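Next up: just one chain, as structure tokens, the form predicted alone.
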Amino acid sequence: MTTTAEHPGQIWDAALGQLQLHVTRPNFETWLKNTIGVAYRDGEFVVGAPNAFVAEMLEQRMYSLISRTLESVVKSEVEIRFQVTTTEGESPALHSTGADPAGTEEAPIPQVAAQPSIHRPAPLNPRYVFERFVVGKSNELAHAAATAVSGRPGELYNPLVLYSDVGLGKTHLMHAIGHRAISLGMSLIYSTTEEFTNSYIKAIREGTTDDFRERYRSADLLLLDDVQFLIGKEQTQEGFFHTFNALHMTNRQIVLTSDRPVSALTLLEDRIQSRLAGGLVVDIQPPDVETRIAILRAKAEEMRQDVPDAVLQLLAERIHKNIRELEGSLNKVVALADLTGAPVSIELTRQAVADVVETAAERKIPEGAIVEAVSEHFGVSVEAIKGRKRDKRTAQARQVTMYLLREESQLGLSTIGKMLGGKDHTTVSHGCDRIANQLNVDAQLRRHLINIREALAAY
């Protein structure tokens, strides 16, 4: 059977969305991030790699995983061929649009110019700009801080530390700051902590530490991703400390991302931890259902796809922890529609994301189970949660229960109020909003919710 696909870029986007969940972030950034879908014909899928080394590594070490992932997307057996499709210096990151890179109508966003040095920085992703960042309650503080820093680098919040779980937008905001800095004529360095470490070790080994210092300390702006990977690297921490000081003392802006708050980076040297805490540290929480729908709608518009609101609602209700997974699921739905010639519908969406965990409502979790899970987690009786006690612990357990009943079971405010001892809908609304707002700034509350949701996953 001859198979032809008009949009190999969309198919590969869907595959990348799944591969992100199965490989470590450093491996994804190094080997998969800058690849594109080139062609899909007669059962052969061609993957474009930025250079021969990447193509060889994908062929030798990741072929089986990539093959299984692609076959799950196209629903048929597929042979994969890797080829070099870009020249040195070009950024193939346009694959993230879901469209054919050759057919894009948008003007390219300027990239960081290559500079002679002991290592070349990773390019900024052209899709990660402020205009494409969907703002909601979960990320509005981080967005506001990033916007402020990009307008007045080195003057307001220095350093700016953005932290969150994977896939919630901290790297997007970091790159957006970088793009804005470039538009202002500033020089910058963007690097992952892994690249920074490798460069520092290489500089020591080859006796080029002067070049390293000049490289990192001459920029107007330093963007360093995943600072938690400094933990356990004492030699690299020394290099980072002196680089940080040199930049900070001359009012150069420093922006860092982490997967945990600064207070949890306990194995970093105290002097580094203290300097990071001296800036602005901002948390990004998982988006609420309204923001998830807005993200999906923006993604559909970007892909120039007409996706029914009911489909967006279904995806938003099923996926609530990871924006990458959210967008990857939409890519998968669109790719399946392309491959089968079927319209994007609820039925096709259910088929495409059948492996995604369902919401509490769809899994038929009794609402009482949510109340009991909160009760057990906080050590507060169900009767107290439904009662009138207003001590701090009971009030928090009650409001978390309200929030989870709305988010997980999609119950109306009045229904939740009746379940919890006859509370009126304004009380429930206030409780839900209070938890949603606190999630932006309270890491402990965020951990409470993750643990309760994990307890409910057994249903």
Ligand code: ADP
Contents of the next structure:
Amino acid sequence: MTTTAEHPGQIWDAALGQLQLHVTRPNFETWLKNTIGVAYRDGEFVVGAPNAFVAEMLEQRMYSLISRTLESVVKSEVEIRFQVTTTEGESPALHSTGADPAGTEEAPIPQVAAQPSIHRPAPLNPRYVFERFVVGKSNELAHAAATAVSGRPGELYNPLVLYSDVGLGKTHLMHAIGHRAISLGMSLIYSTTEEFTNSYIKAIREGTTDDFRERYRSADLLLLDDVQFLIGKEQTQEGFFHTFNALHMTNRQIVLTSDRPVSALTLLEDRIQSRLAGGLVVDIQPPDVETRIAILRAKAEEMRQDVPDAVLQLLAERIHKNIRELEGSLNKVVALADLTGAPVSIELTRQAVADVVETAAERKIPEGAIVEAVSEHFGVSVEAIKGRKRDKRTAQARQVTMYLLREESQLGLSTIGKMLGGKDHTTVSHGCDRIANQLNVDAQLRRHLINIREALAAY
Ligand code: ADP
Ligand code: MG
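Structure of the form predicted together with adenosine-5'-diphosphate, please, following the form predicted alone?
All chains and molecules follow, beginning with the one already shown.
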């Protein structure tokens, strides 16, 4: 066997690029993203994982996918060895979360941070920085509070509690505070509440709660993500309260996130509640459509993908509750384009995200309402749409009706034809294709469709 010891890093990056297309994004983020190519010698490829848990999961659950992928990159057989590549020898006390790395379900947030330590760089997501956080009306207060606190930790709002539904940027902002604080030379502990709970319980079991507290108390900032997990965990609340108090009394900054309003954390002990309420609680609302478009545009740039405005608009219009889902949809579109070699277009987008793009039929909007909405919008009567007149405006209104009916209703082409005054299915098919093609190049037509769809959304 020949030796190809040159570039394990490059080989692995190429493999990662392919793996990204074969696993869900959360799975990629959780298990693969932080791995590196360490060595490639004599048919053995060494993959570096951030901790033993990830290494184990990759080995057990993704070995065959990874080996197939690697083999297709290097064009020969490879043995794979997973190796933990942390700087310190300690083995992180990680707990299986029961996630299935090869599955299609949303995997949990990476558990890399299981052992908070101020000696090691905090395992913050490198993408979650202020520079990559798009500010809009829905999140500007939270953003302002986060930037303020990161510049002057412990001095302004303590604790700062970020609160919102899932997927709206709490963790992103929290990590951004962490990055900024680190860049200012401060020490911090970032931990998910689950991890906090796990290490506290472990400390109790091993009789090392003093060490536990000391470790937390030695940081300038404590970032604790998802405190709603403290609900119903009395022992941990106790530990949290003491840690919290110690930090608070010495003006260390505490940042918490929760997906429930603080007042709704009714099971949290009163003393924790009143402490939380004593700081600043800011909520993040779902972003408006402009912010959603801006977020998608930023993502597309980040991925160095040229995504037409029409596509950004379509995604932003249809996915409004959750930014993670919004990003996921863009990833899907781009992945499908890569896979098929087709350009990113409206049609491709509809294919890629058919599952999240709810049609009018699914929303039980009658077909007649679609025809009326088009008629209203273009100022062309329903009779004219169904008739034979062929002036430009009428023809366009008719074709848009065909297109929308095809996209939004469950009617077949012939039924649509009948409904529109007895056209045959090839005429309908032609009309739909024409609009679909034009949509990729004609901004005005896109605006027409957006307005009509908005009218239908209000139906
Ligand atoms: P939460 O913690 O509230 O569930 P996250 O912080 O994990 O949400 O955000 C979900 C995803 O959306 C992340 O990938 C994050 O980077 C992204 N995101 C959220 N808000 C914004 C924003 N304002 N600008 C850019 N990306 C955002
Ligand atoms: Mg979060």
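Positions refer to the first chain, counted from 1. Because the structure is a prediction, the values reported are computed rather than measured. Basically, rigid core = biggest C-alpha set you can superpose within 1.5 Å across the two forms.
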Aligning on the core only, does the CA of Leu312 end up 2 angstroms or more away between the two forms?
no
At a 2 Å cut-off on C-alpha positions, does Phe133 qualify as shifted between the two forms after fitting the rigid core?
no
